Structure formats: structure tokens, C-alpha cells
Amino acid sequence: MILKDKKILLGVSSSVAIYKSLELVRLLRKEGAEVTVVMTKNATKLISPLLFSAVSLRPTFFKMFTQEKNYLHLELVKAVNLFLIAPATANLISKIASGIADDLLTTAVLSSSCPIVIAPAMNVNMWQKKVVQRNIEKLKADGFYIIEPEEGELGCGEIGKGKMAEPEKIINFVKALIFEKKNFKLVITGGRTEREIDQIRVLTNRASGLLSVLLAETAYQLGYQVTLILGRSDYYPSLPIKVKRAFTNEEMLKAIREEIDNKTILIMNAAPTDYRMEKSFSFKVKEKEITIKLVRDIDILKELKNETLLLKVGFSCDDQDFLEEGEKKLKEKGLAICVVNPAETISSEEIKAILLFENGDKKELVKMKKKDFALKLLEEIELWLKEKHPIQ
């Protein structure tokens, strides 16, 4: 278990989403973590600290000054692997962004040197306020990790974005963040390649590049050393990620080989062209009818089959027999994991995928946003590394 014997400090503020924090404690302990809870004073009016102590099997803290401990805020953060604040109200977020330390929780934040993850929870109107969004961006710039709230029915009955992320999603984020990544790097390919028909027209496909950008951004936020090799794409990273452009299969293969070594995780999410013109035209074709002959293009994954990598992940997208095609690709391309998904997901913001593993295991996932799938896939990769090929 990734979280076994890890020390987690859980900060809890006074949102109605506080009931989810109890489930967070239970799930963290189930993963083997040691959880200590620190609450704001107002949070104790919603749920008794005794209840958190009963679930965590450890004392719960909320008073700044006690007779037993002189420097409680320093002792709480000592040797902590991760500081998780869930739920975080707009008030607490504003305090942390401004460096205010007027209670035990905010003082512990200023005293902490470990990664800090914040899961906001508030009314949709509060979340949309410019001052709140400025504070969120300020926290991101200062190195805090933000798990954005979800859309849905809020505690007040309104519909909109503001509900705290579900405990399972937060746990996945924590597991991905806390996993040791310094011994390897991540190379992700994305977008689509193309081949000339003539000076104006090209052969290509409908891949949007969305998932590869989400994978790169999520991995970057989790502390990976990331290189994104991007073909034609409707999307581009908003974070300072290393990006190399490659618009043909040859260019993409060359860019991959320049980046990989035996400590590389390669996620081949790009959609390279399967075919190219046997002979393209050197001028713009103006005839009413033309006959063209297509031949097979370079198969990038097949070319990389014998490369010594830490891990190789591929994607298989088809409109029929997609599971059989995925199993075939897994074996023929020498993949550790193959993500199988039907053709309709290629230009969608959602994905319903099946993960095939080299040892014969299969995991069918529910339909989810591609942003959530990016985190899920990274978690599966880390589990594979942890359990099958542990890094010393």
C-alpha cells in the first residue's frame, strides 16, 4: 500500500461537507496511513472532536494553547508526509492565501514544510467570486495543491460548482502525490499526426489532444518530471511543462527516442496516422476527381517495442471488437498497460475505458471525465510500479 505508515495531518474547517472528512479518515487509515486531525473552532460546532478521535484512533486538536504542549503547531507538522485540508471554506482559503495564522490550523499551515493539499467546499456564488479565485490562483502559485470542487447539488440546495470532491477522488490524489517519483521521468505523447495529400490538404484523424494535456498537467502537479510530445492538438498545457512538437510519425518517433531511457514511463496517448500517401502531390490538386493510393505508415509503438523502458502504456481505440484489438495490441507492442476505449470517446470530454495489464488482469472503469481519468491512470501506473517493479 502506497500510504502504509505515512503520516497525514488532516485539517478540517466549518463546512457542511465536514461529514465527508470522517470518511476520509477511515479511507486513509484503511490504506495504512496514520492520521491526525486538527480542526478550526467553528468546525467543532458541527462535529465533535471526539468523533474524529474515535475514527482516527488518535487525539484530535483544535486549541492553540494547552498546558501539555508549548509548541503544538510545530509538533503537529513534525515528520508529516502530507498536510490535507478538507473541507476548506472560502474563509480558510483566504486566510492561508494571505499568510494569516490566527488559530491552530492556520498556524500549522505556516509551520509546515510538507506538501499541502486543499479541497475547497462552499456555495457556488462564493466559489465564483473573483477574490476567491484570486486566492486559489495565489495558492497554486505558492505551491499548494488544489483539488477543485465538483458540480452538483450543494448543501444549501442550490445547483452548481462548490461541493467538495468525493473522498475516493481525494484519496487517489493523495496516493499519487505521496508516491516517490524522483527516480523516473514521464514522457507523454498526444494529439494527432498528419500526412500530406498535396500542398494544402492532409490525411489525419479526429484526436483532440485533450487527454494527453490533462495527463501532462496532472502529472506535473503531482511532481513528475514531464515531457509532452504533442502533435496537432486543439489543446495546449496552461502549466510550464516541457513540450516538444511533432507533426508526422517520423518526427514523433525521433522526439520520443531523444527523451526516453531505462527510467522512463512512456504513455503513448497520441493518435498517429495509420496510413500515408504512396506518393503525395507537390502542388495543389484541382482536378474534379483523383485516385490516391494509401500505404501503411510507420507504427511508432512497434518501432519502440525493443526499447528498454521502465513502463510502456498504450491506447487502443476502435469502433468494433475494441477489447480484442486492445489485447492484440498489448502483446504485439510489448505494453505493460493498454487503455482500451470505444471510438466515440475520441472527441468527447468523457471516457469509459478498460485497462488491460500484461499479467492478464483486466479492470473496467466507469464512465468519467477525462480529467478524473488522467488521475486514475497515473494512480494505476504507480500501483504497477510499486507492486510489480519496485524502484530502489
Ligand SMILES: Cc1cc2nc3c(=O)[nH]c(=O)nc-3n(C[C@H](O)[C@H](O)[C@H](O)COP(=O)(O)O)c2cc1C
The other form holds:
Amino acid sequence: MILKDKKILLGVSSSVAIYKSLELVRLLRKEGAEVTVVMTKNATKLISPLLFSAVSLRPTFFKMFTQEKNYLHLELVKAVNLFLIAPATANLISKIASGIADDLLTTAVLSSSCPIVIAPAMNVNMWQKKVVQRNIEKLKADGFYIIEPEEGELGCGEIGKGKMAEPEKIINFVKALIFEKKNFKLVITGGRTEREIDQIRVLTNRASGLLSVLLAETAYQLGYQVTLILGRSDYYPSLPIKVKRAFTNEEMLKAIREEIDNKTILIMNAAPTDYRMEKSFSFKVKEKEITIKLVRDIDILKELKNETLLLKVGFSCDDQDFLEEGEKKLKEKGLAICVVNPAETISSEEIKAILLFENGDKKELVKMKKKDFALKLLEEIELWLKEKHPIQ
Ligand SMILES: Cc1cc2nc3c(=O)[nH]c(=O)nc-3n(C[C@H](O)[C@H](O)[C@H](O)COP(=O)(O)O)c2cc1C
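Now the other one: the form predicted together with the named molecule, given that the block above is the form predicted alone.
Everything in the complex follows now, all chains and molecules, and the chain you saw is the first one.
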């Protein structure tokens, strides 16, 4: 029960996705949270506040002016750990982005000092409207957390982006955000390293760098101090994350050593070169045929085996016996968690991973988008830290 004793205020507006809010209340309570629901007046026309009270086992609020409580908007946000607004209509998003406080929910938003997470839900045309996108960007810049809607069949029957994220995904986000992590520093490696064949050509691999960038961006949004050590990559973070470039195994090892200490969580997602030329050519090779000899390159994880870190996470990617290879890597490289994934993951937007833990536990995950996996892995890391190594 990772949310035990946490107080969550759930804001609900009048989207067709409102039925998912009931499931959100149930899941949050299952994790131990105390959930209070505050609705817009329009939302009460779609679902009765009584039903929310029946699921949350607490009163549900929507009236601003009552005889019983004069400062309800202030009372609601007192000692709240997180304010989750799901679903958020285009109307509500626009009001919050403009600082409007004309009902209980929007006034509570302005009165709150806790993190606010917004899960928009709307028709695809509404979502694509420039004014809505401007408001979303405004909210992000103001420090609100936005859980992007998904693509699919919408409540109105149309197909496109606008579907509220599934409750489980929202809960994972909330859990990851709420968990204390002020002392943690996250160093993520990503992309691929390379070795010269000659002055023009290189030996490298197909890693795209996508997952490391998603991991860095997600961790950054969750409040970690993040450093991304990035080799060659087809992707680059769009958030102001500290990025160090490192194109060979030596450069990557040096960059990691400069960044880590005993409070570091190191996620080694990069695909370093396994082999290098025994001797590279100092000129562009033009012969019809050449014979080259490859020798093992520096094994970065092995070099770091004896470093004292808070947590070391490695990745194992193979085309066969990948589970055995992962188990071997977990032990030999002194990892706390090894993410095992088949070779087809490389250059794909999806990943089907198995997580191996140092205590022998194993979690087989369903195939998912790398973006969702980034959040899932961070959540698993936080759970592992909380259960095995509680921070003082
Ligand atoms: C059945 C129904 C479903 C709706 N679904 C959405 C929706 O998913 N997203 C949205 O932005 N507006 C939706 N609307 C429109 C909003 O309810 C409307 O803009 C309303 O004024 C918003 O009020 P509120 O933000 O105060 O709840 C829906 C309306 C109806 C009648």
C-alpha cells in the first residue's frame, strides 16, 4: 500500500470519461490513500455525487457557498499530498490555465500548494484546437503535471487522440510522483557507443536511444535530479535535462564516474559496443578486401561492479536464451534489477520486458509502449527502494 496515509483530492469535471473516475477512487483507496472528490456542477449532471461518496466513503463536494463550511475551498486543500484532476474537460483546462476561480474545483486549484496532476479527456477536434494546446503548454510551464490523453475510439464514437489515460496508468503516475525522492539522483545512460574502423566508418549497433530519453523525461517530470549520458542517439530530450554526450565506452565510463555517488540510482540503458578493432586504420580504407580483428571492448557495467551506488539497473538484450543471459548479467555485474528484453525491442517503439530482481523475484510485463514502460520501470525502482532500502 504505497499510498498509505496519503491524502488525495480528486477533481472531476463533466467529460464522458467520468465513469473512469470511479475506478480511480477505488484504485487509490486500494493503495491506502484517503480520497476526497470535488466535482464541477456539470459533472454532477453525469454522475451523482452520492455514487462518488459511496466509493470513496467520504463526502463529495461541488458547492462553493454553503452554510456549513465557510471556507470549504481552503479546507479541501489543507494537508493534501496530491491534487488529481481526472477527467479534465477542455473547459476546465482553459479555466485553470487562465487562473479562473468561479466554482469550488477551480478555486481549490488556485488555493492549493501541492502537486497537481491533470488527465485531460475530450473529443479529438477539441484536443487539437490551438487554444487547448496553448493552454496545455501553459499549464506544463506553470508546473502542472499533464498525463497526455491516448489515441483510440473516443466516447463520442470518433477515433483519434483525446481518450483519458487508463486509470491504472494514472495511478502509476500518482504513485511515482508522491513517493519521496528528494535525496535521489538519477543517472541514465542511453543510445549507442561506437568504435572507429577507419576515419570514416564506425562499428556500432542499432540502439535508438528512445527509451533512455523517455526515462529521463519521465524521471524529470517526477522531480528527480536527472543526468542523461547519451551516446549516438536518434532522440534527444525536449525538457531541460542535463545531458552529457559520450560516444565511446571510455567516454561513457568516464562520464558515469563523474556523475555517480552513493546516493545515485544508475540506469544503464545504453548499448555500448561489445567489440572494437584491435587496431583501427588511420586512413580511409580503399582495398577490395580487408581482414580485421575484433577484440572485446571495455565492459562498462563490469568496470562499475564495485562502485557503491544506491541502486544499479542494467539491461540485457539478446536474440536467444535472453532469460539465462539476463540472470547471468544480474549476478556477474552486481545489478539490483536487470531488464531483460528480446532483440526485437531495439529500434522499436514497444517493449516486452521481464524484470529480474537480485532477490530472485521475476516480473513478466505485457508488451507496452516504451513511454509507458519508462514510468513502470521508475515505479518498480521506487517500490524496490521503499521495500528493500528505506531512505532515512
Ligand atoms: C455526454 C457529454 C460528454 C462530454 N464529454 C466531454 C469530454 O470528454 N471532454 C470535454 O472537454 N467536454 C465534454 N463535454 C462537454 C462539457 O461537459 C462542457 O464543455 C461543460 O461546459 C464543461 O463543464 P465543466 O468543465 O465545468 O465540467 C461533454 C458533454 C456531454 C453532455
